[in-house]
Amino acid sequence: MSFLLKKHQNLPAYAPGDHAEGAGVIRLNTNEPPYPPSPGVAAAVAAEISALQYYNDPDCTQIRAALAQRYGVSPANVTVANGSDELLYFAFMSFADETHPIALPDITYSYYDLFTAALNIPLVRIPLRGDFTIDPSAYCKIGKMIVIANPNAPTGYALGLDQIEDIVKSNPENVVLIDEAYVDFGSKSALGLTERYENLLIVRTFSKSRSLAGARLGFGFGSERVIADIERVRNAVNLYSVNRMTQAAGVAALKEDDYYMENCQRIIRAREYTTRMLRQQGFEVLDSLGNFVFAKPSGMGAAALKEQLAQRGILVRHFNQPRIRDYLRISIGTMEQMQALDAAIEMIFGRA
């Protein structure tokens, strides 16, 4: 017998990438970056240990203040969670519901459709053009909640500022939600919106720029309108979510914050590499500006030959859905880690 409530008996299940760790893995699979935390942070997380016996501040005035300081804006335009997913479903749980549906692109972050499921919210998906790229227009005085990962995922295509303006601009009664988990990998953030605009909602991460994927720590940025509203949501379902720990890495990465800029450098180059390597593999590569791309092999299939590299320890995903069952998003680790990959291609089709 089961106890569930009908209502949540079907929910979808997010579908995690492969979670080897260990010597002889290459984890290309789930965008985590290659590099460790500064040095910085383990310091500032084992100060926290013998203060455990304490609840963690309610407010996260310390990263709230720190974050402000690295972006140049109030600590009242600043909001926090346990990582972005959990923001994500605070904005969702503030700014729609089964009379106020989301319009997002077909092709997206796949959390966006459980997080929908699971509170009843309607969506209307606009499809990518035939090229994966976002139509702005489309978007454009629908009159809906609007949800744009940019860089988009898996694509790794972004928009531009001014089309990103518009989109915004053209809804002023329903939120705009550009999350921008992939931002620091080469595309252009849309904070100074903000500042123009009260209904537009940025959403950032510590996880792929900056190292603490582990620790769970995400962070919004917008209007004091719209981060009153998400804080009066988060007061309300999940008080204590971020703990001592992870307020005190994300301070301290924020202090140590060009080692990860660099780093992400490290990764574009890397990334470049392998875009180039694949094409020269015969592979179709999109431009992206995430820290991954989004590949299409050719003379053997998507999910083959995801096989054939796990076979050989290194991991990449695979969506098995429409449109997109022929490509593999590889995340991109260090330059040696896509040398082996470039290894390992050949070896698959005998080139080596």
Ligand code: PMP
Contents of the next structure:
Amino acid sequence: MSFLLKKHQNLPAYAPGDHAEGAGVIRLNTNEPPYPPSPGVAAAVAAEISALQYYNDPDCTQIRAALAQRYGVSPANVTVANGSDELLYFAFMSFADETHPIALPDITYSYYDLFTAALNIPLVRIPLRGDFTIDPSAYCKIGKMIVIANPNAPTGYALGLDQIEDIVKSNPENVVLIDEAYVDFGSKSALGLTERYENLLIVRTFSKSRSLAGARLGFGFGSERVIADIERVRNAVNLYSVNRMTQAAGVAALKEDDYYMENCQRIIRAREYTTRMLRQQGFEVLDSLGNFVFAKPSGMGAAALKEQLAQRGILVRHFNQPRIRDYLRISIGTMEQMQALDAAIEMIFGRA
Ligand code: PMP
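Structure of the form predicted in complex with the named molecule (previous: the form predicted alone):
To see the whole picture, the full complex is given below, headed by that same chain.
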């Protein structure tokens, strides 16, 4: 017999990318950067180990101060969490419930679905246009909490700041959450708008541009009001969720931020190469602003190609979902890894 409450029995299961590790495996399926953390991170993490008998700072004072300084805001405008996934959860819990739905694009980051299912939050799914872009006018004056990944995943398309501002301005009674997980790869951040709009919440992560996916560190920016609201929920639910080592890792990473920003430039160059290369291979490729591209192969179905690539040790992501099942999401690794992808595709299509 199951003791699980009936309302939880049909919770959807997240289908993560395959986490196979090891020699010869090229992981282009989870949007991790191919570069390790900067040297200062190892030392900072090691230094925390001898203090592990003590609880971590629940207010995350140092990492919040470091983020505030890096981004030119006050610590009262910053919150942190155990990955941006946890921050998303806290934000959903803070601003939506059974009777307060969330509006979001029909094709977007799949975890939004899971969190909202767990919290019984109804979704208003707004279809992307036929070309996979977001129609900003569909969100104006909608009168509901809005969640938009910018750039969106898995398309990699981003809205401009004017469009974000129109959405935020026209929904003053509701929180507009902009998930900027991929912002460091070329799109514009809406951070500057948080000074003017109390209802704007920006969610970010150390997982993509700062090589700390396994440390779990997400952060958010917003008005003092919105941040205080989230802090209230965070305090009640999981006050110590950002452990000592992770807080120290984040502070150390920000001290060496040039390293990460240079890596982002490398990834952008590899993305441009990959886009050209895949187009030459006959794929349709969206112009992505993330550390991934969304591409439709020709001459073979996406699911079949994913399997063929996996047999050659290259992992990519396929979503078996209406409108996008002909596409693969391919994370951008090093130039060498993307060249290996090129060679594998040549082999698979018998062109090599
Ligand atoms: N938002 C988006 C749009 C993502 O793609 C991801 C990662 N897959 C996340 C948030 C979560 O990142 P993390 O929890 O590692 O910070």
